[in-house]
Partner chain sequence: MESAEAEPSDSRPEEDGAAPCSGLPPPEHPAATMEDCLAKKMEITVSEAEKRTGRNAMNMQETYTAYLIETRAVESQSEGQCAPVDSLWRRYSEFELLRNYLSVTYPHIVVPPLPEKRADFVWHKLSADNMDPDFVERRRIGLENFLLRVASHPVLCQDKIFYSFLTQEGGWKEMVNETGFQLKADSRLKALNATFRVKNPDKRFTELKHYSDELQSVISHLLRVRARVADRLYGVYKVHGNYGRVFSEWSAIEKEMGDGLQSAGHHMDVYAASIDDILEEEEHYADQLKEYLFYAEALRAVCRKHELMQYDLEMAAQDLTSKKQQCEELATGTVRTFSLKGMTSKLFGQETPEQREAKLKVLEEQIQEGEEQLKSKNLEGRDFVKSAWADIERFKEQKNHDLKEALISYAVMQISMCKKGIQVWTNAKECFSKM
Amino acid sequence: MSGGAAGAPKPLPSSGPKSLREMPHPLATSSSEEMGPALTPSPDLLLPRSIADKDLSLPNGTPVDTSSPASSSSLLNRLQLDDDLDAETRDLFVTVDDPKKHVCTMETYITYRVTTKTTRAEFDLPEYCVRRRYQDFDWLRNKLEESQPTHLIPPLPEKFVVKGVVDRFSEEFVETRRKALDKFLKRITDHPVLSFNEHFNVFLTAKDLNAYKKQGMALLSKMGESVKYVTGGYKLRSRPLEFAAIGEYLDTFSLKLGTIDRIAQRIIKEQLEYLVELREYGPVYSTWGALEVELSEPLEGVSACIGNCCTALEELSEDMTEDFLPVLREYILYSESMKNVLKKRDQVQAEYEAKLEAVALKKEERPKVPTDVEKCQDRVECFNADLKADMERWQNNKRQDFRQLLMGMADKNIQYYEKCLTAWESIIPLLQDKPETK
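Can you give just this one chain, in the form predicted on its own?
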């Protein structure tokens, strides 16, 4: 922008690659050509457990055939499981694994190993391995929000224990959190701007992160400082239509996901209650069979069948708890993060409008627009461009994630019903009349 432009600044241009109307809905159907390779599910996320993971057999040792060549439980296997096409061009890889429990005098906490492999010039070494706890991840996210206010920062899993889990040091909870933290870092790694942030570099490489934490706000960028500017109560006139549409979409999206999350939790709760009943139900047939010699074999078969159905239901509930619910929660938090970026954008626009009004009220002739007004307009345009680019990236990721999520849910349910069907079919021969021997 030229500092010597005369008159009022030009209207804010519509920056960014695409408008909201051009962005595809995350659950919209499209042809394979339209979806492209970016929607190809990742193999490490989609490989389902085989239906024969646990062998089904009757009490007398007769094996049960669980193979189903023409079964539809191979939905996910029918998808072409390829890595992202740009995997070969990536220069930064980060993983979170190996959680360890630390018991100290004052506290007990979990740390995770963060491994980084890179060829970027910004890193002194090609590989780093550090240990981080949850509060370190929280520090990183706060620093990213401060230094990159125009960008959407991926959410962290909730700090406190998730609903229904009492022990935050349980193996299940720690593993669920590890997956979420791993996804958090991978989303930052895939971002063309956030991945080059100096705080992210420090997080991945510093042996002692506490030394950097003590620096406080010293590394806060000028952009971050500018966003914290309070506009003296000036109220934004109105959002541009495309950002108003984004705000309305996020409100509806988070509301729908919240409803699905609540219902899914109720379903899982009811499944677990049903599972308790099934575990009491099956043994009754065994005790009955002990009293009925002629019926002992079919009654034991029914008992074993119910036991196999219990195992299948337990696996389904675990999959829903460990794979389905975390994705819903992540995107609920994601929508809140996007709303926060929208508010920051509105704040900068309100500042810009306030400065324009102040200039207009001056009675002396203005040979040019003040530099601070032009800088403020630049910040608004920067927000607009970054926010729209991140929104498009978020929509693409969301479409892929929800496609994988729903396909996985369908496949797990198919596997569950196939296992139950196979178990019940296996006892039919025991219940049929056998020819009498002469």
Given for the second form:
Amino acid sequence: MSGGAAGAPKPLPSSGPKSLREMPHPLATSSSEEMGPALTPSPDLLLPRSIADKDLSLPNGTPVDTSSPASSSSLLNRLQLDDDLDAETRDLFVTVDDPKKHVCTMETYITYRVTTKTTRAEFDLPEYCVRRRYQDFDWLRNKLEESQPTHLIPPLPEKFVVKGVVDRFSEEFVETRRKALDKFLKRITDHPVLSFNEHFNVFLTAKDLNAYKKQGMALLSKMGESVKYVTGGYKLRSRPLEFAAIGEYLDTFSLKLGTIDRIAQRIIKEQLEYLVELREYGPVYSTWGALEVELSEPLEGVSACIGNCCTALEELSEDMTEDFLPVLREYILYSESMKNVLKKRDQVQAEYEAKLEAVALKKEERPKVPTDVEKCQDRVECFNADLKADMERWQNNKRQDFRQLLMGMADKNIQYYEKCLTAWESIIPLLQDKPETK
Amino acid sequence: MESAEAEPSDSRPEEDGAAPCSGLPPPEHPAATMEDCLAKKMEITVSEAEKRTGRNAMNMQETYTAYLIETRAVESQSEGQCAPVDSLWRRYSEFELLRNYLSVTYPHIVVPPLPEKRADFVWHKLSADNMDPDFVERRRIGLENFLLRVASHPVLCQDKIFYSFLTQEGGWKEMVNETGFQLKADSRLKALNATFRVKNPDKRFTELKHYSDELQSVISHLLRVRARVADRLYGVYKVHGNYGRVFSEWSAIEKEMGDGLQSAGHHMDVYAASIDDILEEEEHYADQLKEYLFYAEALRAVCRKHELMQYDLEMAAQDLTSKKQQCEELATGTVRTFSLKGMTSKLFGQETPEQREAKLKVLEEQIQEGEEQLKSKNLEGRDFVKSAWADIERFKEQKNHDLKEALISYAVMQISMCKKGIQVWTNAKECFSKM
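We have the form predicted on its own; now please give the form predicted together with its partner chain.
Below is the whole assembly, all chains and molecules, this chain first.
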């Protein structure tokens, strides 16, 4: 099990595959026996994965087969799988938990346990347990962007944290990050194409991820150039309507999210300032109570009550900071990366149109469309199809996520008021109590 | 040390009419029972407030607020008849005059305080302007409360000046001034002096004074922090209103989520608006606390009066002792203590026996008078302590009762606020669930 750093890391938790009984199942009961052959990934599905993985346009011009039938059938399969995706038909489960701090001579960092349970054939074993650090997640995301440029890759929590402002090793920060990393992997797991990505597989299973990374780098240097799926320099005349609509939607969407983020932050700020005053307010009742005889208990009661409200408010603000704001920011990052994918799509379309135009201008040649242009056309169609499918999936997930997020926000506020209500209701009898009845 | 009495006053207790300006309660008018209190016989309300302009004492134009006092006899209502309502207008300065009169005339009574003259303990939404309608309204309620307090006080309710204040529109000011009460008011300097120099005040009054100082301090602090708390709470609620707007804008670009977002936004607006009523209600609680903040001053006034009387007594006793001593010295010719007179007489020759005799006689007369005065001062002082302490006990019970009620009503307000909060967020949650 690689710890990744030089020097002697502290002993890490055991990392080998555990028996089913020992490992908690992320979802409902293990249903490996329920999974019929119909639900295992069809052979067709393997194709798009390998197509997407391979460099469709190598710098040295080696063409790769991207014939349409595979793309369209893959699209069908993707849609089919979407409808079937629920707990019982899932065949891949990934969880991120158990953060641990590693103190080494060179640096201090956190690793997270990544647990995988699967029945997929692409995996040699049914279960895996590895430890990964943020760097590794970042690497994975980059690899996915490179190898699946036509798809929307989920966002990671922010990479850089201003030291001194936020404690990178505080429980709250680590927990917030863990949740985001867990979400990240789960989103990939749910994706019918991304979840079959080779790098994802390695990420989940490799004992020594660094060795694999280095291998990849070596290959890269052999190639001599970045294998990013970017065709340079073509300008798109006009975005097709549906993608223009997506682009506009994303613009407004991220704008509104930004506003909501600011409002939420402002509310938290106002709440904390309110809390400061409340913390001074409660004890004054206590001071007064010390002066009085008959009113002593009622005043103390009010003081304690206000104290309870302070605690409740503190919890509310903490919850909002830890659970609400990060998800908003995740979606803002998501929108940004999606807009980039849209731009890439534009590039691909632009290249195709330019090449098509070039052919049309060459009147002397026979009007046969060269394979080069054909490939460009395929690329465009493939990209569009992938993107549309991903957008639909994204819209659905977004709806679920925001429904859950906003309901959660409402819930937290309800819980806050309920705590305060309980506190105030409980002192009414104390206030009404007559000294003679004691 | 013999306890001393207050200085003898010129006016003798009258059989009826204006109360005497001494430390004694009018002996012919025993304290009324609760049933006899004016408050039970008469309905008193301060029903309206009106802006007026007029000319003040320096013939400069001024704007002030006049308050309508309405009174109606209670008895006839049981017969199904409605007694006629009498009314007259008074301004705040007249209330002040009334209270000053009562404080001087009944120094052993914890006289109910007036509502604040100027708006204090404001937070940003409240106006510090005396002409602000909200301030005027709260003052109107405070003035009514003041009148009701006086009318339900067993001693104060019987005062004729108070009765005239409620019923006699013209000439009331002159009537008050004719009582000459201003002359009987103790100077602040005198009171301060007594406070520092008194040697043997009744311990209970010293403790009470200490208590009233602390009470004043703690309630002031409480009111100040409460105002800041109100300010911050206002901010929290109002910012939520921004959600309303942004949810509305966001819903415009959404398909299935749109309706849920839009209606949730509406609830956020409701939430933001709800704070106005909540905080307005809380102002009543603040006013209840303020009344007792000002009551602390009234308590202190009674303690000061005791200290003054006690100091007077001590001074009188001291004076008497020194006169007796002088007498003794003159009679026996011995000088027990060093005195300048003794020295000068030694230096410039003794007095003649006739001179000595005359001096002795004067002294003996003075001692006689002094002893009588001391006796009556003693009596006055003891009566004062007794009646003051009785009123203080009455006040303590009233205070405990009122403040308990105020705390209960405050808790009820908080409960209501929490319930409203739960309601709004539950509604919003339902809208979100439909997204």
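Positions refer to the first chain, counted from 1. Take the two forms, superpose them, and find the largest set of C-alpha atoms that agree within 1.5 Å; that set is the rigid core. Keep in mind the model is a prediction, meaning the values are calculated, not measured.
Superposing the two forms on their core, we find that the Cα atom of Ser426 is displaced by 2.8 Å between these two forms.
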